[in-house]
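Below you'll find only one chain, the form predicted alone, shown as structure tokens.
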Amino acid sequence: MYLKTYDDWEKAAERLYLQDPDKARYSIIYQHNKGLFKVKMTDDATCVQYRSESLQEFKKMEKFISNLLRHMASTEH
């Protein structure tokens, strides 16, 4: 199921990650010919997805993922 807004996806993905950081994972797919990106966060029980053609939303997603990776790499959980 795809969420309707990027903000909804980001909040749901953050909740999913914080529930169990060891199980959460994400993937990003970019379809150049359509100018479309898809992002998915899952823990095998729950899956939240979002798709968009907006470069602005892609930049927001890139920043969110960057912060998430920083959190994953930190020693403080």
The other form holds:
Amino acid sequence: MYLKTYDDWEKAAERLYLQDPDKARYSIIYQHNKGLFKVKMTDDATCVQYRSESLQEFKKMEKFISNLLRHMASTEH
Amino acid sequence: MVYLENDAFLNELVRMFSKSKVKGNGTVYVIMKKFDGTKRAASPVKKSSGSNKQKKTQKVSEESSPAHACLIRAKLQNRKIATLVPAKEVNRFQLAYCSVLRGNMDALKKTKKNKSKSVKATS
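What about the form predicted together with the partner chain, after the form predicted alone?
Expanding to the full complex; the earlier chain stays at the top.
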């Protein structure tokens, strides 16, 4: 399921991750020739995706990635 | 799968990005996931099969996973690499990782700036 705006995606992805951090996985797909990236968060039951060509939105995404990385590597919640 | 050291992984990731640009049809996949040291593929131990077995498997998994980590995998065509980022390394890795991503996704557009310029031009 593709979401229309980045903010919607971020909220949905966060919710999905917090529901079950053990199951959720996050992926970035980068296609250089098309100049776009896609991001996906899924727990194998639901899947939220977002597609963008904007560098600015990728910078926003970076913050999300940092938080996620920290969260995933931290000990029990 | 063999896990690379964090730095080796980043170097390899950079190489993957540059390869995808040369070929022109490359798509780089980067997957992040929570890693708790246990193998998900292993079949769960049945409750009826005695408590000894269960204890053993639990011990093994505990020993092999002293800390939680973040598993990162990357894929370009047939080439696959993976690394584990332990909690200690997060700060250092995160900076390097983000700069690798940003530095290599250079085909993205700066759309918003263009829009605001065009708005100004028309008004």
